[in-house]
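A lone chain, given as structure tokens: the form predicted on its own.
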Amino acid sequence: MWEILINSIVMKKLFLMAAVAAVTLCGCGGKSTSVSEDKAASDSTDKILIVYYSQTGATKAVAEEFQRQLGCDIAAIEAVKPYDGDYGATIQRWREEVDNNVKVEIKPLDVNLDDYSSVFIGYPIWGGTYALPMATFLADNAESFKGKKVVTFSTFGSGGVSTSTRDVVAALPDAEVIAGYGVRNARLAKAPEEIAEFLGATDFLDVEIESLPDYSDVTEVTENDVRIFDEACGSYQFPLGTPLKVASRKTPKGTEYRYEVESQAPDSTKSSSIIFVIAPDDGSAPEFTEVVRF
């Protein structure tokens, strides 16, 4: 199972990545030199619409660059009663309403789904899988995404791309899910060019698509791939576990490396999770870009 698991994750990043070389852009507030151009040119009957909430302000950022680059309509999922606290209260007060199973009071979203073929539903990571605002817009709203094309994305500490688009699909069974994009946000400054890349790969830009190289055979770590591992995973606040093996491929950004990590919890359990990181040809510090747990 995870091996499948593991092969769905690299064939989703090496489709995600393939368009680095074929998209140029300018700075993070600019317009990018062709990008718009060529989406006014490919199907104008699509309507879209981005829906997304946002806590700190990451997913709000994520979710207008989409709009930036798509030129669609946009709103704003809010909380009756906001989650106004820091990490730790918005934690404990997720934790309380999860064990009680509360659903979270929203306030009505003054735009029509009927009126879209497409929705980009953004939204940040809690407990690996979509905020619980996000939860109460989809089952609200499920029969309204009967036929529809919905595109997922995520602002995170670390990872949970995959298990929320899984929950997607599960709330959504009548839409077309498309797995979605995700940025960590200590990233959020590389996310203008990966949506163009992103929106690229996935047929809403009008881009070229360049293939990447396969990864290397998988190998026990090196000293140095550990040494690379450690500056990428290093500073992060919690402990992302032991790389025990890994596979690399070149592409246009640096090298990218794929670390089959352990970890061990408090009570001795043991689990298992991938970790991508990118090492920048430039010169810079490497930096891991999400961590897939099974």
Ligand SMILES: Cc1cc2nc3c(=O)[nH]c(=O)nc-3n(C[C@H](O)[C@H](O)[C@H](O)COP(=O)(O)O)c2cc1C
The other form holds:
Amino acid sequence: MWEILINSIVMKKLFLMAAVAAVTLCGCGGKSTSVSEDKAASDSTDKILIVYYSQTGATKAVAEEFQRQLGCDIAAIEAVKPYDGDYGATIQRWREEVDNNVKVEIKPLDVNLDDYSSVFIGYPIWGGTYALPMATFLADNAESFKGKKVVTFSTFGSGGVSTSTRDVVAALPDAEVIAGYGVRNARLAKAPEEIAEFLGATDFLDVEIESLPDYSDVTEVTENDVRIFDEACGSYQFPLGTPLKVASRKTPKGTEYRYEVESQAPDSTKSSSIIFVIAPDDGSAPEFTEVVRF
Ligand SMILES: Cc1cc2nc3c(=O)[nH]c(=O)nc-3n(C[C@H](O)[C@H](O)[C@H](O)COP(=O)(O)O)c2cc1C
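Hand over the structure of the form predicted in complex with this ligand; the form predicted on its own is what we had up.
Below is the whole assembly, all chains and molecules, this chain first.
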């Protein structure tokens, strides 16, 4: 169960991150904009590259959607020894590589980073941060990112936007890293619209942004809040904890909830997280958009 295995690694990283310069971080669940128009990027002097790694195709789909909307260059990172086993085999290999501090070998990329002023980097979340082939790419090219704008994007089972973006800030200290976009692999169909919103909010697309209201004050959960939480999170493959408090707001898509959740590991260690849930107005089932762990 990787969500528990990774906990100690993530906690160690969070301590390191405290020393890292702050970036504006927003999970996909915490978005505060909606988009009514989709136009091409207005600043043609800003040459953009997308570099991504994807093992099973989810991040590739998101990378290709970013490319479609931005009309920019794209390059895929490949491991010299591909992770071509099943999920269990990949978890086992990743675990061994992390434990042994292995730097995963990747194939050379046929791009010159010097040609670009902005680089979007995309990866699956592994153990709360970017996948190991992306770690190699960032370590090998850190100097080339000096002065560049870097935008992260990721796909995941439950979350990892903030933790991975903070790791990118630490890996690329001379770059200007801006808030990452992330999407659960179970919600890939929502990515095109959310990417347009994300790009609009970060000025890469010239779009009209409609401001959304702030969340309400935080209150103790009611029975109805718990029912919505259970509907959104109950079928996830791992338990996501007990909701204690909640705030909400109305958006054009429905009601967004921001739950404060407590979880207990098998060794009784307690941890807190924020879980974002959207309950669409069209009557479809509520779904969680991201778990933000601390
Ligand atoms: C080794 C490994 C570790 C993972 N760790 C996490 C994790 O910490 N959090 C999470 O939400 N998902 C985790 N996942 C799920 C992947 O992030 C998710 O399946 C992702 O969408 C895969 O992207 P891809 O299809 O581009 O490879 C992990 C998957 C693997 C194989």
